Structure formats: structure tokens, C-alpha cells
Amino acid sequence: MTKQHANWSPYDNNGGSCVAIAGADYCVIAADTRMSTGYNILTRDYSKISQLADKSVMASSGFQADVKALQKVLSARHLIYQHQHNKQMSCPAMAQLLSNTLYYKRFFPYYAFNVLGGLDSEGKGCVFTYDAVGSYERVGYSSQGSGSTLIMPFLDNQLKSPSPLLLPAKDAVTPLSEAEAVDLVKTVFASATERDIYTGDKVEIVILNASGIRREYMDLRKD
């Protein structure tokens, strides 16, 4: 009889999808609210979106225990920054902090796949996309999570940004209006929910612009 070793892992993948789109003067960050493990739905109403600063919002999929730990670290680091500099962190500064925080744990990583969205110092929309160990890039739009393989080709088809290799360098922001971007996010989630069992129940959409922050919700299929 062959010995069977217990195959324990410190990680789990709780599924779910995140999307962010940057515009000329706005940023839309969205994520579904389903949290699963394997074929079980743990809850249908879990927010994957966290506001890190006035103009920085992070959406995270992957292992939600690691995501919570990461959010706590970023929150503490931001508080220290506020005491030292007497101001809120800008979105590009928060992007660098998130990269450093993830890279610091690269030998036992946070199993979290993040998109960070917000407004930069000029008031333009910005989106930063990450891997689990802190490699990041500023883009016009991005998606992470279990539905990203379905969502990203759709966004590429609708919004393909100019190549960063083209000179002179062009803006990464998308040409859509704010309302069009929100409609597009609703469409991609409705599509992804049809084919990905880990995405569904409800989509939470956070819209950041000069006048502040607001949230919208849309129901998705529940099976």
C-alpha cells in the first residue's frame, strides 16, 4: 500500500473578478461580490474593493485572507505617511507602496492579484495592474481574477490602448466618457458571469472623479 501524504497548502483561491478603467478625468473600479472555495459559495455579498486614500481605490482577487492582511499593512503605512507629510498619498505613490509591500513578501507572497485605480496629481484617471510579487504597470484599463481571461480580450477589443513603444508616448487613458465606461463594466461582468462559475451574484462599481467617490451596484446571475 502506497503512503499518501497530506497535501496541505497555506493558500486558497477564493475566485472573483476585478476591473478598472481610467478616463481623462475619472476612474472606474469594479469587482463582483461572490467569494467561493472550490465548488462552494462562502458568501454572495463580499466587497473586494478597498479605499486606500481619498483618490486611490484597490480591487483584489485571490486569497481573501491575504488580501485583508495586505489592506491592513497598506492602511497602517498610509497613516504613518499622513502623520509625516500632513497630506494624503497620491495614487502613483500608493501604487509604488503597494509594489514595495508585495515585493517585500516575495518569498512567501500575498496570494493577491490587485488592480489599483484613482486620480493622479493632474486629476487624470490612472490604473495600475499587479502580479502577486509586486511587478506593476500603469495602463488605461486592466482586469484581474478568475474572470480576467474572459474580460481582458473583451476590453482589448473595445479600448486597445496605444503601444507604450510608440513615440511620441501617448496617454494610456481610454477615450470613453464616464457613463460609457460604467456601461462597459456592466457588460463585461454580465458576459464573464455566463462562463465563469467564480464570478457572479452582484457587481460593485466605484466611480472616482473630481467631485468625489460614488458606488453603483448591479445584480448578476446567482447560479
Second form
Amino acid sequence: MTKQHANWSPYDNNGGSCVAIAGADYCVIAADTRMSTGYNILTRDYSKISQLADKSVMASSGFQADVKALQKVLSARHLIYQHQHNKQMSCPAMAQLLSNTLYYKRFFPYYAFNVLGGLDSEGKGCVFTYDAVGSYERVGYSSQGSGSTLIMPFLDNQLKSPSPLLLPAKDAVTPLSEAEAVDLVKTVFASATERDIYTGDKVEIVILNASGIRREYMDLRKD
Amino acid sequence: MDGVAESQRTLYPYVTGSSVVAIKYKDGILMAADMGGSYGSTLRYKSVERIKPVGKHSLLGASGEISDFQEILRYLDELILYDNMWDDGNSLGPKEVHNYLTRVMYNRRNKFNPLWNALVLGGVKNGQKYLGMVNMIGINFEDNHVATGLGNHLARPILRDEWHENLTFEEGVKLLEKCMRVLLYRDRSAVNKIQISKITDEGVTVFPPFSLKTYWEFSAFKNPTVGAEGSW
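Could you switch over to the form predicted together with the partner chain, since the one displayed so far is the form predicted on its own?
Shown next: the complete complex, the earlier chain at its head.
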């Protein structure tokens, strides 16, 4: 008798796009709030952004149940870290933890596409971008999710990142001001909403800087 | 041979319930589901209660495999029992129950042995209304109105158009009846025996089952192919 194959999939794609941009002394992390399945919209008001630590904010799109589980695991690990070290995790440390957590499930992955944004130990903005199994890189800006193919080239055009092959290494962090970066994010989501069916409804923008954390919302097209 | 191990895992559902639809209204949550349990294409059971109260503050509605729903009720029984045994004046609210259910569903999915259900969890605690959904692979969210299965396709659009904050009880029931009527006309596995439940800060009320009035004399129903190209 041939092996029975499952007629259900443990994965689903709930869509959505995420973006993060690092500045000299701030970091902007944004994601839309639409949750879909197939051609249906499940809800228009779902946050894909999670604050993991004082200076680390993660935006994740993909399979929502895996994203939720991942956020919970990282939150729990951060709490343990705080108990053991009596301090908050730095953003680069959280970045490594996220990578390790993802690779831990290399053979039954978290279907989550993440961008981690925050301030490093010097107060400069940092953005880390991931694939589903934990491969990561520190960059000046990134996007993930269903709209990333539309958003990334536009960000490349606007933020003119120096090549990582240059020597001496040049900073990828954008010279834009905080207000300009937020404006760019709004533009980027409005454009992605036009052509990506899974992006829309609202964009949630989180801004991290020396004075703390701030949240902004902008309505997007609902079709 | 892997024969024994395979027969322990859920492969497909056997006795299933169709959609559940629920909305927030002024005083709490209103939830509706029909009372059918289908065995494939046979309408095998016609008095299945697919909405049950959970603890003092929540209502659980389920579509999908009925036996898995009954299993979930057993899990929740134990959860509520332990909660009561603390006897500390605290009780699990709908948010907590929803979180518990989400973890249970997700963990079963991780073991490739899912509980084949889409669950709607609604409730009120201390004046705070809560309405959420979780399905067999662990996808969960909360919103002002939710539906499972075909209800997502047929009922949600109606709710998006006509739901608003502070619906009265009568308006809420009328809205749910409208959704259930559409499902009755268009969902093959729907049955005309509806149960509506409400939950408010005062408690749960499960209303007796009733039938919706249907109209089958529409000319489009009588002559469905009139005007269709290539039909007779």
C-alpha cells in the first residue's frame, strides 16, 4: 500500500508587506495591516509588528500562526535574558537570536519573512533582513513579504545604498531625516497597494529613536 | 510498515458542521450556526449544537469535524475546572480561552495531527467585548465580525457593509438571520435549523432552534437557465 499523503497543508500565506529603514539616529519599521488567505480578506486590522525589546522591533509577514509563535518564542527568550543579565537585549543580539531561532526549525521552518529594526548600542539605526530559515544580514533598509518585489527596487532607487563590496566599508545607513524616511515609507506602501492584492487597508509605522517609540497609521486602499 | 502510525493521524474529516457567523453588538456577542452534522453529502445529524458556552465569559462555535469539536470541549472542561479550583475570584476571560485554543490548534498542526475545525470564540468580561477565530492550522485573529468556511465568502461581505458599532440586539439578530439565509440558499451543507446564542456581561443565553423563512418562487430559481448562453 502506498503511503497516504496529507490532503491538507500545514502552511498558508496570509500575505502583507514589511519595510524597515535605518537612519543616523532613528529606525522606521512599517507593515500593512491586512490579513488574507487565498483570495479572501480575513481581517483589515491585524498588526504584523512586534516590539521584542526596548530597541528592537520586528515586522513579519508570511504564515500568521508561525509568525505569532515566533514572536512568542522571542519574547519569552528576551524575558529570560532580562532575568539573567539584568538588562535589555541589544538589537544586534536580538538579530542573532532570531537567526538561530529560525534555523532551529530548518527542517520544518517558520514560514515567516522578517525584518528586524532598531537602534544599535551606539544609538545608530540598524535593520536586519531575514529569509525563512534564518539567513540574515545587516543592511540600511529592506522589505519582505508579498509586496517586497515591488517595494525593494524602489527603495534601492531612492536610498542609493553603497555596495557591500566596497573597501573601506561604507555605512549603508540613509542620510534622510526621520520625517523624510516616514514619508518615503508611506509612498512605498501606497504604491505597493496599487499592484499587490495582498497589501492594503492600513499601514502601521513604528518609529524608534533616542526619545523612545512612536506609532503612526495611514489608510490605504481597501480593494 | 507505517500502517499503524498513519491510522493514528487525522487524514480527512468525517462528520462536519458548516459555517458559524458571529458579530459584536452593543451588549456583547451574537453567534449563529445551523444544527446540521453532515456525513459527506448525507445530512446525517440534524440536532447538533455547534455553539457551546465556555466558563462564565465565553461562547465557542465550531465548524468542521464534530468529534474534534467534542474533544476540544473536553479540553476546555478541564481548563475551566482547574480555573475554578483556584477559587481565587478570577476567571478565564474570552481572550485567555482564545489564546489557549490557538496554542492547542497550532501544536496539533505542528505534530501533523490537526483538530479539523474552524473555531469562533466570543465573549464579554468586565464590559470588554471580544470576538476571535482560530482554524485548524493555527491562524487566528480577532475582529468585530467573524465567520468560518463559506461564511467568509457569503456572510463577511454583508457584515462589512451593514455592521456598525452599537447594534441593538434586534438589529444584530436581523443581520445574522440575513447572513444565515444567504448561507441556507447557497451552501450545500446548510440545514434550515438555526441556533442563535448571545453572551453579555450578565451571562449566556442559547435561544431555542428556529427555521428561517425561505422563498423559492424567484423566477431565477424556477428557471435557472433562462438567458444563459448555450443552455436549455
